[in-house]
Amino acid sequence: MVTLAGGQGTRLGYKGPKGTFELDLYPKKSLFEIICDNLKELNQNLQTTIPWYIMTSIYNDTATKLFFERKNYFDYPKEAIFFFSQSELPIIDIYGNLVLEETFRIKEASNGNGDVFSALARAGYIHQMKQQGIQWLFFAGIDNVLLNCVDPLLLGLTIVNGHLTASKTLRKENPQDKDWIFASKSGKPSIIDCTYLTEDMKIEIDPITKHDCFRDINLLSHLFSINAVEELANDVLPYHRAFKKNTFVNEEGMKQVPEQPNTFKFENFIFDAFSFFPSIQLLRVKKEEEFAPIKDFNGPHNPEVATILYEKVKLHKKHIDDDEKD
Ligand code: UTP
C-alpha cells in the first residue's frame, strides 16, 4: 500500500501534515490512523502484514515521522512502514516571477503525487519490493476517510482481465458537473477534463453494457503492477498548473500571508500514468461506501461531513459483524 501524503493541504490550511489531522471522534483519530486501522484489519483477515509505504515531502517529512513515533506507529509493525520523500519545483507568481521563501531562498513546492514512481525508485524501494516478491501496489491519497484501497476484488479483476493498472471510480451524479472523467484518449486509458465532451457525450450510454460511457470519476484509489511502477519510474509524466495559496517574502523582506490563491505550482498527477499502458481495469464503487475526503472547512468535503459519513459506515459495518457473529 502506498499512501500519497506529500501534498501541502493548502485548502484545509491545517498546520502540520494533513495525515495528522484528527477527526472529532471519541477517541480522536488522525487520517493516518484511519488508514492504519484498515490495514490492520486486512492483515488480520488475510493473515499477513501489508507493507505500508508513505510518501512525504520536504515540508512534512520530519513532522510525519515524529508523529508516527509519538503514536507508537499505531501498533503497526514498525518494520513494515517505509517513508520516502518526493521532489519539489519552484513556484511562480501571477506575473511569472519566482517567489521567495526567505530573502535569499527561492520558494518551492512539492511537484505532485505523480512523482511517486520516481520517488519510490530513488528511495530504492522498487528494487526492494521486487526482491521481496511484491507484485502489485495500491496507491491512494491521505484524505479519504472511507478509503477501501487494498481491495482483493479490484486485484482479482485486474489479474483475471490481464491489465497492469486499475482504478476505482465513482459515478458522476450530474453529467454537467465539471469533474475529470475516465475516457480513452488516442486509444489509451486517460482521465480528461469533461469540458472536452460534447453535450451528447456527457449523457452517452453504451448500447451493449447499458452503462454511461463518460461518467466515471477518479477517487484516487489505484492499483499498478510492480512492473508498471518500475517502468513509470523512468517515464516523464506531464506537468499540470495549479493555482494555490502560498506565503512568501516581499521585496522588503517581510513575510506575506495571502488570503487568496496567489501562486502557480507545477504538478505531476498520478492518473497520467494510466495512458502509458494499453488498458485499465475500472471498478465503479458506491460513493456512500468509499468516498468521504477532507479538502477544506467550508466546501462539501469538510471534516464535519467526513466524520458523519465515517461514523455511519463504521456503525453499519459493526451491525453486519454483529449479525455474522450471531
Ligand atoms: P490534493 O490535490 O487534494 O492536494 O492531493 P493537497 O495537497 O492534499 O491539498 P491542496 O490542494 O493543497 O489543498 C491529493 C492527494 O495527493 C497527495 C496529497 O497529499 C493527497 O493525498 N499529494 C498531492 C502528494 O502526495 N504530493 C503532492 O505534491 C500533491
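Positions refer to the first chain, counted from 1. Since the model is a prediction, treat every value here as computed from it, not as a measurement. Whichever C-alpha set is largest while still superposing within 1.5 Å between the two forms counts as the rigid core. What changes on going to the form predicted alone:
Residue displacement note: residue 246 has its CA displaced by at least 2 Å between these two forms (rigid core superposed). In this overlay on the rigid core, residue 307 has a C-alpha that sits less than 2 Å away from its partner position between these two forms. Annotation: Cα of residue 19 displaced by less than 2 Å between these two forms, core superposition.
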Contents of the next structure:
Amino acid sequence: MVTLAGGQGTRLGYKGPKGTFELDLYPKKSLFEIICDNLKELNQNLQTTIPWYIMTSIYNDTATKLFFERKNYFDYPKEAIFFFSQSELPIIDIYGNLVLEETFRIKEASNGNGDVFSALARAGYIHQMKQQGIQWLFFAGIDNVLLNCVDPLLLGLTIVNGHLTASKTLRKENPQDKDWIFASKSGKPSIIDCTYLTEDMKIEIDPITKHDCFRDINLLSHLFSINAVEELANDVLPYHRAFKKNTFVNEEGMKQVPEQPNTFKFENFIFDAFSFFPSIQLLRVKKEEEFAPIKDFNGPHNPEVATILYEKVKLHKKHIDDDEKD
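Having seen the form predicted in complex with uridine 5'-triphosphate (UTP), I'd like the form predicted alone now, please.
A lone chain is what you will see next.
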C-alpha cells in the first residue's frame, strides 16, 4: 500500500501534514489512523502484514514521522512502515522569473503525486519490494476517509484480464460537470478534460456493454504491477502548470504576501502514468461506499460531511458483521 501524503492542510486552515488532521469522532481519529485501521483489519483477515509506504514532502516529512512516533505507529508493526519523500521544483512568476523564498534561497514546491514512482526508486524501495516478492502496489491519496485501500476484487479483475494497471472510478452523475474522465487517447488509456467531448459523446452509451462511454471519473485509487512501477521510475511524466498564490521576497529583501495568484508551479500527476501502457482495468464503485474526501471547510468535500459518511458506513458494516455472527 502506498499512501500519497505530501500535502499540508492549508486549504483546511490546518497547520501540519494533512494526514494528521483529525475527524471529530469519539475518540478522534486522524486520516493516517483511519487508513491504518483498514490495513490492520485486512492483515487480520488475510493473516499477513501489508507493507505500508508513505510519501511525504520536504515540508511535512519530519512532522509526519514525529506524529507516528507520538502515536506509537497506531500499533502497526513499525518495521512494516516506510517513509519516503517526493522531490521539489522551482516556481516562477508570470514573467518566467525565479521566485525567492528568502534572500539567496529559491522558492520551490513539491512536484506532484506523479513523482511517486521515481521517489520510490530513489529510496531503494522498488528493489526492496522485488526482493520481498511484492507483485502489486495500491496507490491512493490521504484524504479519502472511505478509501478501500487494498481491494482483492480490483486485484483479481486486473490479473484475470491481463492488465498491468487499474483504477477505481465513480460515475459522473451530471454529464455537464467539469470532472475529467477516463478515455482512450491515441489508443492509450488516459484521463482527459471533458471539455473536449461533444454533447453527444458526454451521454454516449456502448451498444454492447450498455455502459457509459465517457462518464468514469478518477477518485485517486490506483493499482500498478511492480514491473509497471519499475518502468515508470525511469519514464518522464508530463508536467502540468498550476497558477498559485505564493509569498515571496522582493528585490529589497522584504517578504510580500500577494492577494491574488502570482506564481506557477509544475506538477506530475500519477494518472498520466496510465498512458504508458496499452490497457487498464477500471472498476466503478459506489460513491456512498468509497468516496468521502476532505478538501476544505467550505466546499462539498468538508470534514463534517466526511465524518457523517464515515460513521454511516462504519455503522452499516457493524450491522452486517453482527448479522453474520448471529
